[in-house]
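Given next, in structure tokens, is a single chain: the form predicted alone.
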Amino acid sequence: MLYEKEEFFFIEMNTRIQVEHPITEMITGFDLVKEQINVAGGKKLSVKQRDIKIKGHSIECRINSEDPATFVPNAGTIKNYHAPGGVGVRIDSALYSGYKVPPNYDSLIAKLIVYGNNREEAILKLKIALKEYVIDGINTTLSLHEKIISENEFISGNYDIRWLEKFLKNND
């Protein structure tokens, strides 16, 4: 779902696992998916909902093989590779050195998921973590990334579901 100006619009639902559940793990602490591995081996949930606790914050970047500034897919080679890490850090990739992208699946390569106590923390650890990470031989929406979070709204939280259209729009 999404949310703006006091209403909510219906996306989409899916049964499957999100490529967004890495937020809830690193908020809860609870892996979902060993859970639903679990589960669909016939065991019961390990847990009640009132026993999953939300603590502290999180943000995900999708990390794409496309051109930041026209999202154009890229394939190729990845020339060099080095993951950012530290505690509160987490990559979702199959990435190395060598490894060749190819032109013909979704060009999601990545993701990087950083967690901390409040917002504040959780971007300052995103913004090294973006600095850190190192992708060559290809483009990628690194920079894209960077940008986006050393804006004002976005640091503040005051953004809407149009924000980044109007941010790509302005920065052309």
Given for the second form:
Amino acid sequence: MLYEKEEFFFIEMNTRIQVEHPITEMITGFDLVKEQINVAGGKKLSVKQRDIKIKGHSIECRINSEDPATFVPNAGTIKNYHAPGGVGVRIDSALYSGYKVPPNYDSLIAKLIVYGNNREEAILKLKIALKEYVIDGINTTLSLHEKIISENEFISGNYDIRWLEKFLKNND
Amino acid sequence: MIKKILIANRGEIALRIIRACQELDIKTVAVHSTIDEHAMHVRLADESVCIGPPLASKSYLNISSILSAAEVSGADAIHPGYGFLSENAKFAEIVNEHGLIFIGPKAQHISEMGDKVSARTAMKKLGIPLVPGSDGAIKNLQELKKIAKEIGFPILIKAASGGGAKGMKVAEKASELEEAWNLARSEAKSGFGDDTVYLERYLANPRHIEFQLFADSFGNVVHFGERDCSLQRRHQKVLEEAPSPALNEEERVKISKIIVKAEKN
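Form predicted in complex with the partner chain structure, per the form predicted alone context:
Shown next: the complete complex, the earlier chain at its head.
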């Protein structure tokens, strides 16, 4: 939905697991894919609404095999791969050292997901994890995420759906 | 009980599904194109089947290849992941017709929500607030001009079968309507094979917030809170966070009550 000035408007419903489902898993502690499989197999939902408690804060960065400035997709071999770790750091990715990213598909190659007790802690963990993440051999949007999360608008949480494009334009 | 799942996808989401299956003691079948022979999902699944050449339309979107792979491997369910065939109602229906479980909503719900005009109609009936706009498809330029005047500028013309930025055009004033109408329809036609478009008021600075709903086949519905997906470039999400920094608890409760009630109906 779109949310503006305390009003909200329905725009669409996606009838599938979403790319960003991990951040919901992080703040609720439930495995949505396992739940999907169980429910499809004829089981009842394993939870009642009252059992679902939102705790802490989670952020996901979509890492794409694209030039961080021009967004031109690129393919090629991953020469060196090191995923960050630590408490509250999750990587959902099919990359490995020596893997050849094909040019034929979506450019999403990794999702870096962090969880913190609050938003400030999540941002801090994200900053550290982004710095630690090594994906050598192709261009990725890792450095773009480092820039985004150090902007005041992001840190304050005060951004809308037009902000990123304005920010990119100003940084041209 | 599901014993073996075929994953009709690739990349990180295929791995995500394989991991869940392993925890549930369910066997997995990976499908792959020729170029994905060495991909990680192929390595991690219990079995794999090559379903065609690199071009997605000949492999990951090839319904008959995927069904043959399910048949030869003896899978009893198919998980579509996201993208590819995940929101293809026809695929969900064919999977069921073959006696297999489609892991996702019923075909009828996929098609109702997949068509944005019918989704709007359904949501309106359930009392969910919509961006002010046309009640359905716009028939001609005259009608577009009339409705645009009623809701006020700027307006957004959107493809009924669309997704992402394709088939979306903004008109700031009445004189821009004709060009936006023509562009939106031709993009919709070439992108989705359907030039049906509808109209909405264009919000200047909104946030994009999604609620995660979950329903079983017994009529139980829960929500898992919201995600803020406002950081986008060309309608593609770049970074998401949960909870949204913009919603307070009162708003969260209010919105979730409305949508859970709607989903139950």
